[in-house]
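Here you get one chain, nothing else, as structure tokens; it is the form predicted alone.
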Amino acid sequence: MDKLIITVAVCGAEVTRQDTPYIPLTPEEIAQQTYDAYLAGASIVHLHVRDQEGKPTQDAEIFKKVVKMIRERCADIIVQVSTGGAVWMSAEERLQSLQADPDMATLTTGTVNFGNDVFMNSMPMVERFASAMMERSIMPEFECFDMGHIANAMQLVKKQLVKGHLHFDFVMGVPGGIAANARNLVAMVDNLPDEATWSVAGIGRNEFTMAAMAIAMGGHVRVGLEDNIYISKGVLAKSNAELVEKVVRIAKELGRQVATPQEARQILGLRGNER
């Protein structure tokens, strides 16, 4: 069984103030807890950025400056940037996080109802999306809310718009997706090509006991603010570290080794930091 991969997500684009307080927006603030979140064991970020007024927001220049900061902080951790964005924006929005250059990108491969709205995802603008990481040598995460999102990954794969080591992340439990549970996470699992590897975000109350049963089954884990804001029931997380340490204490039970990014990069067949 390979190390544990942590991914820590660290504002999303939905969570705000009114929510927790503890919710970091300014690029000081992200860098500043994803450092934070490094030192406790994460290996990749997970990136979204806010403008000025705390708002969910794709600028080139934001993303930039952001990545450039976690950097300075934390050399080797993997920078994975956003490419969904919020639901309402446009595909040229959300495709202006690459220009950051990061080392990997989220690439979601397939439309699916998010609460109360619509996550539109056509494979005309997946494809698209695939082959602006491709043209950049970024590694796409394919981000499934649902089984038949791994297919339309493998499609990608088999029209070449996607090379390498094939990585996928299971967002489960978002209304409108596929649910939280075992059965439902042994299912994509097991429609998933022989040498992928994987990771399950758990959404909110769901985050800790994915987190666990991905542990234990050998895949790698996502937690952070973006995906729930509570250590324990009804407790407001204090930082995104205090999420990560969490899962290190869970995989340190159930006997499993977590990964330094070093690690995680040969787990993933990512080249060293040399952006």
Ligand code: KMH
Given for the second form:
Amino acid sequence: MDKLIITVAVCGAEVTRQDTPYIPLTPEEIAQQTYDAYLAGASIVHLHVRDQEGKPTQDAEIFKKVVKMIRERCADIIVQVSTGGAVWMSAEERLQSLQADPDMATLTTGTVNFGNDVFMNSMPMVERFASAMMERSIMPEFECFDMGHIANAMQLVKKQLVKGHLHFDFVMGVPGGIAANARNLVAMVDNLPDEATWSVAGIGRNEFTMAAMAIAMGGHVRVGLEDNIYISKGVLAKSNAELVEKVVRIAKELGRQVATPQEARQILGLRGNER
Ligand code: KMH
Ligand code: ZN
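Right, the form predicted alone is done; let's see the coordinates for the form predicted together with the ligand.
First the chain shown before, then all remaining chains and molecules of the complex.
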């Protein structure tokens, strides 16, 4: 088995200070929590940013600023910007994060209900996002909120709209998306081509059970306050690092070594951090 790549999803677009006082919102808070998570064992940061009021934004200048701050502190961490943004954002708005020159970017490959909202990703949009990433030599991570999203990603490969190593993230447990359970995870993995790598982001109380399954199955793991704000039942996590530390403990118990950012780059076929 490859070493374990841990992605930290530090703040997302939805979680507020009302939900948890520990969510990082300012560039300084996001960079500091990323650094602490990196020290704890995260090799990829999945990045959203917020405006001065703490609201989600895809503003290119804020992304550039936060990416710079993160790279100054965490030399070789893999920076993966979100192109998902928030449900109300236009495609144009969402694509702005690519201007921050990240290593990777998320590419959600289909539309999904998202609680009472709709996270819109029509195929023409997905194709446009894929081409924008390829033009900038940014590696996509296919975000699959449901089974059909894997088939859509493979359509992009067939049409040669994406090239290089294929890496998937299964976002499981979003109300409206695929449920987070073992049977669904096995089915998702069974639908991948052999050479692909994958990680799981279990949403809410599913975060650590899905992480344990992924660790045991040879997949990779995403955790963070974007996905889950609790370290255990009813107890708020005090930081993203605390969530990463728990994954590292589970991995250790299961005998799986954690990848450094350099090792993660090799596993994903990503070039070094010469950007
Ligand atoms: N905030 C969600 C609507 C991504 O980052 O690419 C979309 C999301 C996925 O978080
Ligand atoms: Zn996200």
